[in-house]
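Only one chain is included here, represented as structure tokens and corresponding to the form predicted alone.
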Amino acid sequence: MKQTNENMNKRESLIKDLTANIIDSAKDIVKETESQEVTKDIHIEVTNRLNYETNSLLNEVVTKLSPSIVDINIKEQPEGRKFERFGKNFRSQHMLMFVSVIILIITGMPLKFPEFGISKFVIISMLGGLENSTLIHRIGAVGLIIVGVWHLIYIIFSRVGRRDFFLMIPNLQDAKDAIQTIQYYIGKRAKGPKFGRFSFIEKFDYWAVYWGMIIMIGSGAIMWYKELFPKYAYDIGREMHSDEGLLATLAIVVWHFYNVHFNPEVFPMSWIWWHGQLTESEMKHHHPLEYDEIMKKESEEIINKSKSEGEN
């Protein structure tokens, strides 16, 4: 531990010297044109950037030198208390939705690309023909409709549902967070933004599902009851259904699957969909603003309880 602290102090001293060197070099370059004042912000920005780069390199070197030891140390860290992220009601909605969506993808994509060999295998060999495939697809559609109605009831009559719905509405801070995240990934910021209960990424996921369900259920209903609609409405509905289905499939496979399966932090899977909980360290890392709010609320409750007991 003593050696580690000495190394950290040495690295901080080197970063301080390197910061001064970079600023002095910049002043030498521009001194022939006009005098430039080095502000405190510039000094902090250079220091933060150097800290970010050295920490990144340190993590890479440690991982390459002893990945097995790093994995063991991470697993042995105490998890602390658990925080409920999603309740049983919401988790049940999500389970029904992903089962329905998987059914819709498996039965729907082969119809969009019928010339592919795998499409013929799925429709004929796996599902027993077009009639069975259509029937199973409609069962999946009914499941999706149930989820849509269920969620509307949830956000209207459930206090938690209403709270989360309003927190899901995008705002100006989400745009700032998106810009800061990009800056962080390209090395222009030492740290990424801090998120509350929902990040801009989660809001994008949520509203993409909303938009997709409206398009898919609406256009699917036109195709299901085509005799009730004029031909042009059926043709438009069919194209909307086909294209939005492909877009939704790509979004799920490329975007959502990465976040919940292939992201190194959760690989091979994030189990929040099952138990709905986050550890204290996960809360601090992914939702620090929400964690601070919970801690502040609990502290206020303890203080008020103490005052109440003191008065009695």
Contents of the next structure:
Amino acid sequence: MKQTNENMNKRESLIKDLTANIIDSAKDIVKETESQEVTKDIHIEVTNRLNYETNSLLNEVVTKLSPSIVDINIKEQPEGRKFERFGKNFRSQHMLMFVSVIILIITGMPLKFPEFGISKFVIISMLGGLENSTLIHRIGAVGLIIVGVWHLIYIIFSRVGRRDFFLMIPNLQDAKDAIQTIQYYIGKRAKGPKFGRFSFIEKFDYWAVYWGMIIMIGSGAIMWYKELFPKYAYDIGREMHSDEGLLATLAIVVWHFYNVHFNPEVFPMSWIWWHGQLTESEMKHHHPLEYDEIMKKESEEIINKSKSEGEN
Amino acid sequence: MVKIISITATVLLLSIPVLAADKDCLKCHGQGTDSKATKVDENSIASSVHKNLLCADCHDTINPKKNHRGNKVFACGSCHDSEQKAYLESPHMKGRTVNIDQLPTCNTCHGGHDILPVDNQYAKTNHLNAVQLCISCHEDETLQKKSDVLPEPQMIVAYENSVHGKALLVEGNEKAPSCIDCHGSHSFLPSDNPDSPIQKTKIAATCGNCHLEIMETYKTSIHGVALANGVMESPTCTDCHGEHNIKSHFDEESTVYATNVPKTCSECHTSEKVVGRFGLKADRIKTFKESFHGIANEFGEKRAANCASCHGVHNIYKQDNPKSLINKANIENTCGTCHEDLPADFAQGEVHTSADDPESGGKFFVRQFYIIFISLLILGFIIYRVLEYKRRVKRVE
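Please could you give me the other form, the form predicted in complex with the partner chain, since above is the form predicted alone?
Next comes the full complex, and the chain you just saw is listed first.
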């Protein structure tokens, strides 16, 4: 994509005008501020911001107009602001969880399909027999139980955890969002709904894990301590463990892996599990309401700051 | 005294012409003669069990005065009456009557002039040599093709790798059976003959010659009793253990090796012919395979319980029999052989339950719930993805 100099100049002068306009508007609100130094700093900040926004928007327009150049433009996009979506604590929980779950699936799924050749390969050739594989499965189980307890502590005692937990509680808006998303997908709406920090899909994923943890740990415990239960309870526990295990595996492979691996937007993998960050454009695209909220809060902070400085 | 002398003299006098007769034979048949007649090794006769017999005792249809060229007829039956009778009934004899003259007669197995008693270690029919003797013909495929009753050579030769064959031929254990210990001698009656030692109802007794205690137990078991009552579908020793290829139950190739037992039992217990006819429960193997024992078994875990671990081996009885290992009074002990810590009410629970059977209670409903739940969720996921994909394509267009 070539940008003519004329276009560039035109855009630059527009940004200049707009910057002046925004600062003038601010001056209307904060009348007393006349410090040249501060105005200059704000001027540079606003210009940079507008430049970045313009580039992002240009990118979006280009993306929509010509799909073949999408990749190139995303890579050329200037490094913008990063937003931390998942903190270290939460990312560690996820890491321990996926390690445990992978162990559990590898050692558990063959027992659901014992007659398959690959099951025999995994249990006998790879892990050296059922005795080893059941031991490894229990190690994975302990890992999963630790994640469960850890997360409960996190949502009770951590400020961020508590906040996120309350944001995770489903509400009426989620039902509306779900309906609107489907309407958007089948072409009944021009635009999909705007999501906040957690979309209805993310809430679904979160509570699905809750459900899965309760069933898997509960039924697993019955089998682990079968001498404390009657035979029919053991039978029910085993059947639940086996079926819920299959469900969880399918959900992870069909649903979660699509979201974080196979989705063309992130293929081959979204690295958010590692750095926990979203770019500004991702933030605006996937969590516009949260973005707006952050921006509003920040601008209020700036205004308050300049206000208090003015007062001084 | 006079009497004794006179009897001795009579015997001696009588024997002179007879001895002279053998000498007559050797005039032509002796080793050193120029005659074209068949030569006889006098030394082999001298070391044989028949060294005291005369030529004419066996070759009794021979008139030495006439030309007896090509006359090979001999008469073992004149002394060995019962053996001859048995032989005349044997498949060997019957095969000869349909002109398979390769089939053995007395001297094929026992030898001719050099005949040795069975307990002589050089005798072809000696316990240690008999297998080689039988196999020398029975491994011949061309011979097998001539007869439609002869079994496959591989099946017979399999004996050499069996637990019996190895014990006898490799370890030299003389107590191990050779062919004739199971098949009998001389008559070798086929298994469809009611008098044969390998006829289905006789097999247990035949094996019991050595495995006495096991045979006694088997006879009281549900299989043994049924067979004794004429239920021919009921298994006897060989149905589970195999025949010529019989292996130790510690041998992984054995049909009764821990992880092979379910397959062996399933041959009857999943067969419509048996299950339907005798009103057995058809899902026993299926439910076993569904259980953790069955899964462990599938993964070659030989410590995991197989059919025999709970139901018994030779001592299988109906559940209501007080001797049965799965009788309500014994089940706790039976489970306890592996699971020391299992409480009594666990052991009393239903064992062969299936998630496909409404009667198994909670398990069935859990399975039904998950079939619907998984189907709906996965369908939902896929529909959602397809819609999303179509929208993405549309947007790009």
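These numbers were taken from a predicted model, which means no experiment stands behind them. Numbering follows the first chain given and starts at 1. What we label the rigid core is the largest C-alpha set whose atoms superpose within 1.5 Å from one form to the other.
- Fitting the two forms on the rigid core leaves the C-alpha of Asp24 displaced by at least 2 angstroms between the two forms.
- Annotation: Cα of Asn48 displaced by at least 2 Å between the two forms, core superposition.
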